[in-house]
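Just one chain follows, in the form predicted alone, and it is written as structure tokens.
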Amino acid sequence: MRYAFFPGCVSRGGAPELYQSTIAVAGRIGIELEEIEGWSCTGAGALQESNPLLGDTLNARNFALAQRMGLSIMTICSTCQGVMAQARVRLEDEEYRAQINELLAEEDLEYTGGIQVKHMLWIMVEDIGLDHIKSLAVKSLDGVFLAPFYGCYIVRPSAALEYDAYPQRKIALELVIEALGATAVDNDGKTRCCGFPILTINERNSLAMVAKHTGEAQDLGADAMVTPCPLCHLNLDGFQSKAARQVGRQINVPILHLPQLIGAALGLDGPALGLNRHIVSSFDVALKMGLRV
């Protein structure tokens, strides 16, 4: 399976281990990635609040670049997935799309509509298939307890994300965790905001959300949390110790990116998956998964 790869800004900046682990895993599970040359930020929802036309133009440009490649898009960022899905819906309006294509014409680009954009998580379930994932695993993660954490943008708004057509998307992360032999630890926070969007304007509340989610996962016995969203990873991993101090308790929950989990079952070692780049040490969960660290 071949996709136009849209890595997103965070995997190329604040969380490079996500990019690294994605590349390490993709070929092994039968995904051929061709990175979109010249891709730009989706606007991450923030730009859309102040200038929706510019936000949609950026996304239409990325869509047009992928269409030029003749490929559907794969992303590894929940925020990018959500923002692109909403833009995709708006750009189905032919009159609006024509307005934006006038702007894209400066680069000799045109978006014709109908692009398919899928997060790697959905591709694992819908295109690769859980049985195939199981067949590729060289080690079982039996006895490892993992709390799923989706983040906002890959669950809302459900209409733009086509949840009616693909109802398994509601539990896709749990399905992958269980397919790899680990136990999914259900938790109330898994589809709630991690607090990242308000970090710079209301740090206290953002840290309270980090403490609530990571503390809940720890109390439920999770060895780690797993997220398909690099922005959630930044907040839950990078600010966990500060959040713990704010609420006056010990919290120590490693946060794994989705491809790091997959790579562990495929037999890749910790350094290859970038597990040594996390703020909260993943040493104990890596050992429990049988990885060389």
Second form
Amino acid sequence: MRYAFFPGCVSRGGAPELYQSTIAVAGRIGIELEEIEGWSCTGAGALQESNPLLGDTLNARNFALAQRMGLSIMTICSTCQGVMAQARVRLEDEEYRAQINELLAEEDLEYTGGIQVKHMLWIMVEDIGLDHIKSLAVKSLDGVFLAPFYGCYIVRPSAALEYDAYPQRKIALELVIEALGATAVDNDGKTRCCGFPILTINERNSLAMVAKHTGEAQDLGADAMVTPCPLCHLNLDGFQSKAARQVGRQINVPILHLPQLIGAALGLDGPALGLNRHIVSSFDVALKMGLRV
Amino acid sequence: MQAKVSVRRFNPDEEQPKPYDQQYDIEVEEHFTVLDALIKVREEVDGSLALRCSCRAAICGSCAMRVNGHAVLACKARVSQHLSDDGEVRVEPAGNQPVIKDLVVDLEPFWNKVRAVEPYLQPSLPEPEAEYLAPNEVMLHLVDVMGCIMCGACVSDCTVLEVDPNFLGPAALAKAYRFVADTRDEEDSKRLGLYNGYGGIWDCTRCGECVAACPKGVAPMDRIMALREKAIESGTPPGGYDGAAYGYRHAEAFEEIVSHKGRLEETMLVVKTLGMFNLPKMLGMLPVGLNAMFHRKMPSPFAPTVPGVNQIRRLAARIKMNKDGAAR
Ligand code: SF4
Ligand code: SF4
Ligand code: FES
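Okay, that's the form predicted alone, but what's the structure of the form predicted in complex with its partner chain?
Complete assembly follows, chain above in first position.
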């Protein structure tokens, strides 16, 4: 299966281990990734705040670039997925699309509508199939307890994300976790906000959210949390110790990217998956998953 | 059809009051709403169950509560659509509001916040002879916002209110937008200044919970984003709350970086948002930054430029020019 690959800024920035593990895993499960040349930021919802038209234009441009490749888009970030899905809905309006295409014409690009944009998480469940991944797994993650954490934009608004047509999207992370033999730890925080968007605006509240979610996962006995969102990863991983200090307790929960989890079951080792690049050490959970670290 | 209705109860009159779950097994009809089921429980099984309702038609806003963890109007949610595989539905009081008894919450804080945004028209003087007039077009897009029934479902699920009760919250801020967007109201700059304060528009995380919870299509988050845009565009000063100043700079820096580089660079965004010479804040970020560097997470400052970046710059410049032109 071939996709126009949209890595997103964070996997090329503050979470390079996500990019690295995606590439490592894709090869093993028969996903061919052709990176969209010249892709730009989706705006992450933040640009949409100050300049919605520029946000939609940049997304339309990415869509047009993928269309020129004749491929559907694969994302690896809940936020990119959500922002693209919402832009995609707005760009179904022909008049609006024409207005934006006028801007794109200078680069000889045109977005004709109807592009498919799918997160790697959904591709696992819908295109590759859990049975196939299971058949490729060289070990079972039996006895490993993992708390799913989705990231807002891959959950809401559910209409733009087509939850009605694909009801499994609601539990996709749990499905993948369980398919690999691990136990999904149900937690209240799993579809809540990690606090990242207000990190620089109201750090106290942002950290309170980090402490709440990581603390909950720890209290429920999770060995790690798993997220399809690198922004959640940045906050839950990078700011966990600061958050724990703020609430005056010990919290120590490694945060795994989705492809790191899949890669572990496929027999890739810790360094290949970039597990050594986390701030909260993944050493213990890697050992428990039987990885060379 | 059998249903196990599991209700989170709380009785303040007990000696040591604390919440507990109670399950009622009842027969429900296909058309039953959660409210129908609860009323049946109250009438036939347990008269002590407290809940609030009135219109039973999703109009009055009194029956907001959590069903399977998310806020809904109990009179609008069908039992059959919320039953788990083993025939259970979980009912809890609305979140982020003090529980008075069982499913009844105290709306006092809710109303205080609505009052705090000055939810009334402040037109200019002198008064016209008849009514204040507003053209149809400018009011039309406010229909959804004005459809708010003050049920508090959005407040129940707001992720910021969970950690900070001071936040004005989605319902009050949606109401605030309604007056800023009303052409008859003359106090936009005073209002935007007020909403810039601690607990105002900049504290929202953009999590979308309120949009998902609202039964009336008010989309509070979108209104909050529109208020941010208006605050920036109107040149309203950020005021005394640091968070607002960071919010302004974050929005501007984000646009600037993406317009120039095509992609986001987090480090640059943090520096630009907090301000290069904001020593206390920058020092606060330092341990995380160093740690990230140690784990080889920091992107190289010499990253190659994005192919096509010139085109992105041109697009951004053109859109900005049109926008500034329109604003003038
Ligand atoms: S989008 Fe903002 S107001 Fe709405 S629920 Fe989330 S934090 Fe609260
Ligand atoms: S905005 Fe929607 S959810 Fe919130 S109080 Fe109004 S009607 Fe209820
Ligand atoms: S009873 Fe009036 S809204 Fe539900």
